[in-house]
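First, one chain by itself: the form predicted alone, in structure tokens.
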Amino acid sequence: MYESYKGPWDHESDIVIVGFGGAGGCAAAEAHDAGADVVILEKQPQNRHYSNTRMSGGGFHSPEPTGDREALKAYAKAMFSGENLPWKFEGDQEDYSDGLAEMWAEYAPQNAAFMQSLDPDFHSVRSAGAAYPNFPGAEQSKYSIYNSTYDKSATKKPKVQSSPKTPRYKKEAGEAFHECLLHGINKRGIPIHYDTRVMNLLHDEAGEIIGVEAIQGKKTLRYHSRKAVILASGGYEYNKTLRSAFLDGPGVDGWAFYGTPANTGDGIIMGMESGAALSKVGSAAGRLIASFPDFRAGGIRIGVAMPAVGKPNAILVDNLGSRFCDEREITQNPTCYITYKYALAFDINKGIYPRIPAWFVFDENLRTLKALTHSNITEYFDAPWSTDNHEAIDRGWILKADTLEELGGKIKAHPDNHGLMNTETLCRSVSRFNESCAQGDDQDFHRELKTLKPVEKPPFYAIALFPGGPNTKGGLKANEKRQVLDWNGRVIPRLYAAGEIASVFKYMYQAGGNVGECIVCGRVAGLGAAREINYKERR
């Protein structure tokens, strides 16, 4: 399976961590404040280092420290792994969900105050609290959701995410989230090697892990870890092979992600390569959110969120023109990162996925309204979208039409419909939701009120939205203490996992889900990494 490898070394320390995101910087922190010597490994360049933390809301999850325990292990193991409801088969990851659970008991109720401790210039606000009441343990825990900003005046959730280019003072969202863990990192003095990409677990004659092989620029580099390696390199979302292998449906041009490209499996398959077993891999925190066609990262879709979806002046449809869904689950927690399962919907009889991709059908009144999606996405990819949305409309991202009919004729001879779309159907379908609009009640899906409001003023648009999301959630299987296990439930010496690459949410996702973990799971793994033994010592 592997060749045991005995040196020589370019660099040791303790603790080697694989990716700087909320997981990997967490576990630096907490490795270092528990003794060890760390060395972070990141592989994009430090002047384009954008993370999916970074790049995030910069929700997390904190419960109060006053909430009851029990509840919020209850509540943690209806979330992770749901055996404890009664209309479950079957839990998710019932072989160790109660430790899981008591893991997030524990450490949970702490993220604020630890993401406080990194930075005291941070600041963090309750926005939510438990998104699935009828789960137990739900009122009783206290479950709070908060949100990263820097603006010390913030009182609510951020209508507009930071940039890049936002000064410290003003960040919010993910960027206040990354501006914080790199404060801390930095104030530890604990290195980090940026384009540096890790691409072997190197091991022992017994299978130990006891460092990694790494590229940076021409040179092969090998870290030594004396203690562990914690892998925290997130998903997969832009590997073709493992989307192939995972993600249902046509997994690779058939979904979008608008996390980093900078994801590509690496952990998970440096993991599988070291006999790791693989836990929930085709899971994703996703819903349906278009993408940018003339951007693509290694071939492959690059994503942008679409807010948007479920605003008044508009509906979805599916690539033959019938509507399928409330369309504000596309975007309302909890079941905004859930919904991309709709669009898995297959065809039995035509042999066809008519709902990838679905189309997002929009008139004029919401087109003028301001931007569908966040700036700050753009950003990352330099992708332009202006705030009239013109700028999509010109490149031939959103199609426009004068008419409803030509809509649906630009629709059909749009490559990604394949020909599908029936124009009259698509008519009929905003003709029905016009009515309920002026009737004030959706009878076929039963769409909030608020939200009723007709598609009627013309010119027409319509962009297709495809299954993705922020990020993958399924990959390696790593216990309660995030070391890493392998087909046969053993531990696999000195390897640990957490983030995305591990994610704990394996039945159900509450937004602020994977920010939190990276809080919880970084900090655990780099305390269990700091309390390994010596590797030299041990021998």
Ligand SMILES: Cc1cc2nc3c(=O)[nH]c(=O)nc-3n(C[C@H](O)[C@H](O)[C@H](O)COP(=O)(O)OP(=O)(O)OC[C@H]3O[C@@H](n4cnc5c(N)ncnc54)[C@H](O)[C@@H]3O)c2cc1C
Second form
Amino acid sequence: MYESYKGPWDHESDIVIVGFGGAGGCAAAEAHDAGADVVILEKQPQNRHYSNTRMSGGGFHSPEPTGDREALKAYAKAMFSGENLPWKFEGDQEDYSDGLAEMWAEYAPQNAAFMQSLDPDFHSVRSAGAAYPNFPGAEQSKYSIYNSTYDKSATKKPKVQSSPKTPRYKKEAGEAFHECLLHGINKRGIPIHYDTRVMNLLHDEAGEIIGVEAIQGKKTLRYHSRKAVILASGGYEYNKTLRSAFLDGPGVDGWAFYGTPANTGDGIIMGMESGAALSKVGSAAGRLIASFPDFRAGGIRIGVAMPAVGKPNAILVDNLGSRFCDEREITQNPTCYITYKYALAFDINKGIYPRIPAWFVFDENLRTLKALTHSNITEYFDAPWSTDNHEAIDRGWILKADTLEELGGKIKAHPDNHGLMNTETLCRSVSRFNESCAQGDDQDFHRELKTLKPVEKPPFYAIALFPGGPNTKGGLKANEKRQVLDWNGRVIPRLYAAGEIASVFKYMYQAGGNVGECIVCGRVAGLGAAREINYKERR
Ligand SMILES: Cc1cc2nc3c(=O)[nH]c(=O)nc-3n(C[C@H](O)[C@H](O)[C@H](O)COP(=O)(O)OP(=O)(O)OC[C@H]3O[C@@H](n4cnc5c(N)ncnc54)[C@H](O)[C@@H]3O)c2cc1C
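Hand over the structure of the form predicted together with the ligand; the form predicted alone is what we had up.
Every chain and every other molecule in the complex is listed next, the one we just looked at coming first.
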């Protein structure tokens, strides 16, 4: 499967970390503090380094340290695998789910304090509690979600996403989290080699991981890791081959993600090449998000978050014109992280995915309310999106028509509709929804009363929505020490994984889980790697 390598080396350190996102950054800080000499290799250039962590909302799980530890274990286990729920019988994490829950109970309550230890100017604000109140331990664990900010006066979750240009003292959300990480890494003097894409893991003749091979500009460099390599290179959101292999349905053009195009599953491929097992690779944190035929990175659709779904004066219909769900589920926490599964319903008689894409249909009232998406698209993808949504209309990203009949025709003519839209069905769906609004009761999908406002004021608009969202979650199989396992459950020596590449959230997910696990799993991997016996002293 792989050839062994004996040297020479261009660089030596105890630990090589692949990828500088939340997981890589936390692993580096922890490993350094445990006495290891660390280098971080990051594929993106320093001046345009946008990891998912940086682009994120910066929310993270951090249960209160005064919560009950056994309750926290139970709540974590329910989220990770659901094995302790009476209605769930699938043992996703197999024999180490207790270990994962134990890991979470030990580390997660330290998350907010750990981040502040990286940078005393960093501040986090509690924004929510347990999203699954019926899970065991939800209350007694004092489950909490915190949000990242540098605004010391902040008392609640920031509403505005900062940008790379926002000054440090005003940074919020993922920008604040990233700033904090960077500060902690720089303070420790940990080198980050940017523009350095790791391509291969290097093994000795016994299969132990002893370093990596990376491309830096035109050079191929070999980095020796005396103790371990930690893969923290994120998910596979922008890799066509992995998407078509692992995502359900039309995995390449039928899905979209709105994070960094740098996450191309490199670590997952390298892990597989070294014999790593996989775990729930097809799972994602996702819902239905916008995507436009001409907005792509490396040929792959760039997704655009659509938080306006579920708001008044709007509905969601399938590719043929029928409503199929309570639209609020698409955007509210925690259902918003699972509703991509709605889109994957397959019509077994017609052989089509009628909800790929679905169409977000709305009227002038919603169009004029505010920007339908938030700033990520503008800040990280250089795509302007004005507050009144006009730029997107002018680009043809939002279809516009004076009547619903005309809108149906425009959807039908859109390349993503494949001629499936039935205008009569669409008009019927809108008028039925409008009747529900008049009656104050959505008998079809029980949408909450305050959002029941009709789609009535012309012009009318439509946007195509695809399954997807922030990130993939499945990937390498790793145990509670975050050691990567092979298909026989054996540890691949000196190989660790943390973050999206090997998410612990394989069952239910609530906001802040991925960044929360970057801290927990990054630290656990960093500490485990630092405690490895030096390669040369091992025998
Ligand atoms: C817009 C958005 C909002 C989100 N909001 C939240 C939120 O509020 N809370 C939450 O919990 N989660 C959120 N998420 C998800 C969360 O941000 C990510 O799942 C998490 O930050 C992933 O961290 P990571 O360290 O695993 O990967 P990343 O942060 O993506 O870091 C991976 C790094 O690896 C680098 N890399 C990739 N391949 C290589 C290679 N071959 N060699 C070297 N480097 C490589 C990449 O360039 C990248 O810098 C959000 C995601 C997005 C996109």
